[in-house]
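In the form predicted alone, a lone chain appears below as structure tokens.
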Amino acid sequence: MGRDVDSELVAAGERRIGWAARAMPVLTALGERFAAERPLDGLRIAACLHVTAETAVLMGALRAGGAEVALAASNPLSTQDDVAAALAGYDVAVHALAGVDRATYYRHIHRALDIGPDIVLDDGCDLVNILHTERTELLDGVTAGCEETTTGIIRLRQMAAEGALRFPVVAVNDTRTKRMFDNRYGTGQSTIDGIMRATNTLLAGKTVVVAGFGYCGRGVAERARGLGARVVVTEIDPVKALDASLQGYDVRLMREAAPAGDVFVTVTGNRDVIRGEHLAVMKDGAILANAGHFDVEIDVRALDDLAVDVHHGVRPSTDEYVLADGRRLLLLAEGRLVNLTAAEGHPAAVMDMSFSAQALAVAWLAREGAELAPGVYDVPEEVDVEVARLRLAAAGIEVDVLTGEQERYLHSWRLGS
């Protein structure tokens, strides 16, 4: 970890982890199952994830299953130092510290890889990228991996298309439960939470521009509209743009939205979504927030070039850029993930679903990974269904079961109307 761990920090982290675990009944139950069945005995896992209380619960489940685990941060601004300190009690090797520079961030990933992993867990593909470029000596020992976020899967699919990916990776992000619960509801709520904490702005009556109408963008748009904002959507995908239009959103080009918006949220997984030409026409006081994984969606260099003065920390996680004509643009969280930098990320109940799918995917890979060819794989349907079933059971909700006649009807082409 590169720091002395004090008892007060550990105690604070343990309290935070305990609070999160109370809202994570599915992952807690899986941890108990793993402790009994030990499906991960003898495996070494290197993880590059947000170092938060919810991640700590996942680490506990993996350790209970018998794995040796090393953890690095997937974003230095999201690391909760008290949680990192407390994780030592889980016997997890943690290489993370809040606010480190880029060089230290990558050095921490290298230290996590020093474990010599059999399985890797990634959130954004940085760890997998380093494996394939700088730590190639470890590749032969890696059986498989999991990827948690849309941005990472975009990169992995490109690697696979070019024949560069050397092992199978499960796209945990693409499960039905993950897209519904995490991307839509989690990102929607936590992004708005980050904007509110950073600026204390009133969204009612404001124009909020959401760049990207995937599952995450849809969640942000829904939450903003629910708070009384007028929501404009920008898109490159005609089908998603049509979907947004049919849901009543105002769909425009970014160059048209730029002078009209009060708050801008990028949720695309791509770079330079908001560029210099857009920044140049924004109104005084416009708020810029990114909910995509990397800090490239808003062109911060262009913003630096346009500014004649920068006031850092005018509010928590808020920097004010003053342009030559006196207009002020407010950049949140340095252009990084606003929901994890200015707020606490997804609620624990949301991460219960995502991390349960991740834990079950790891157990599946421990059994099947060696038989899979390199490539990007969907999470097995039975894993997705089990996560949903366990979550419903924890909430005391039951669903109907097909009758024998219904089963025969669904599986026969001979039965007509």
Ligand SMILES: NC(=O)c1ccc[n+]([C@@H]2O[C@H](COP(=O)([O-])OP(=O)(O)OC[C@H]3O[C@@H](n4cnc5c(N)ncnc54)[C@H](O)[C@@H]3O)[C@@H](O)[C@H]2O)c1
The other form holds:
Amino acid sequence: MGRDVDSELVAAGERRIGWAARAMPVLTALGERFAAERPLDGLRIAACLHVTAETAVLMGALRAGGAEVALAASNPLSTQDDVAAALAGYDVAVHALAGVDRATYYRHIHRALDIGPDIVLDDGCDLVNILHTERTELLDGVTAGCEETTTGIIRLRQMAAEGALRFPVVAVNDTRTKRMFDNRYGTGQSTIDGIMRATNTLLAGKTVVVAGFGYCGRGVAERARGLGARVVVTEIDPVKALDASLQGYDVRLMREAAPAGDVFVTVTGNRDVIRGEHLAVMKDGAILANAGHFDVEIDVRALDDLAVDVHHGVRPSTDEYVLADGRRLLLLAEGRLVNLTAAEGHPAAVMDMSFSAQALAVAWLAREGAELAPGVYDVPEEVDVEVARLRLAAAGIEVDVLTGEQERYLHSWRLGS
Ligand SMILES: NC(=O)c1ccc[n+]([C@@H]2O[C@H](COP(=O)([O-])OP(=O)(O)OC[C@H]3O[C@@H](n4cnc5c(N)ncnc54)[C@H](O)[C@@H]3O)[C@@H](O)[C@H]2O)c1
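In place of the form predicted alone, the structure of the form predicted in complex with this ligand is requested.
Below is the whole assembly, all chains and molecules, this chain first.
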């Protein structure tokens, strides 16, 4: 019986991975190139990433390149269990299960580190953090790492500034092909997808409050507006706030937005963006979702304190908090990443670019990593350009090439108007 269930899970995971791979022509082509060139031969990689079908395609490419790979989840709720089961067939040591508690989540990261990595891949800096605090005996063996998200880069830059970071890390997040597409289009679409799957709410005519107008926030705002919502933006950066205002969004203080909003999305990378004072004045039925990396943007403890009753699971990924006066606030995904918990994360076509940059960055680190001093590095520009070029080629789109004259014009200060 158990075996049947397992083999069904594996088959479901394989179908899901196959479906994702169809939308990932660049990473698939890189996997084929890696299989021929074996740029990662003999390397041990410990990865802490969302265990999704797209990650499985990346793991396949790394394995094809010759690496031995161990994978833990970068979020306790985002693991696709069928994919985790199927990954065993790729010969990847997977330590992840959806819905585990905090202690198990960290134990899984330790198990992935047990591989004794040469290279680490992280999404949010939890693995790198554990390496520098609890697994320091492994640090000498680590040549380099990659970081996938904004929050992770912020933590790494702080480590580097304090002289605590012990190896070079490439900021995959900061490539143009990641930030412009993954953070904006990926988070934009999948966050709205998560809210709709969880609540089936009609967004047309609703007031959607987006906290944070960075790369992700503008994607969420654009998609919500596209579905007919009135979008209110809250910011702390005057330039971003001005940009939002000139794009036609209603920019307000959270204090003012709180009683007006029907749906709230936090995507700031900061903590306590929605606090008790905001929760206390929200409308009956207000929906609270977070798309920022950690579950600290909505003060869930304050929500707990305000509530006289909590109904868990009134809908998938939806908990209803009943306040003393009978108002109900709906918290999605326990305040964790709504797009990865209530939906399936970014569409594969978007992850094709982020993970192709990641795979090329790993190959680059395998060649150059030992020469680099500890610190946070940009992905080489040629990696960014190559990912975009391959993606355009897969879509059959060509771009113009500079003429010799144009090249000279752009690079010479002697040539005037
Ligand atoms: N859900 C996903 O799949 C996904 C994908 C990529 C990144 N992320 C995460 O989303 C978060 C944002 O990433 P980004 O690339 O948009 O970062 P970003 O730096 O481009 O944008 C964050 C914005 O939030 C603003 N901000 C900070 N504190 C605020 C506050 N208290 N109130 C209102 N605005 C505030 C900042 O001024 C900034 O404009 C990070 O935690 C990142 O790791 C999530």
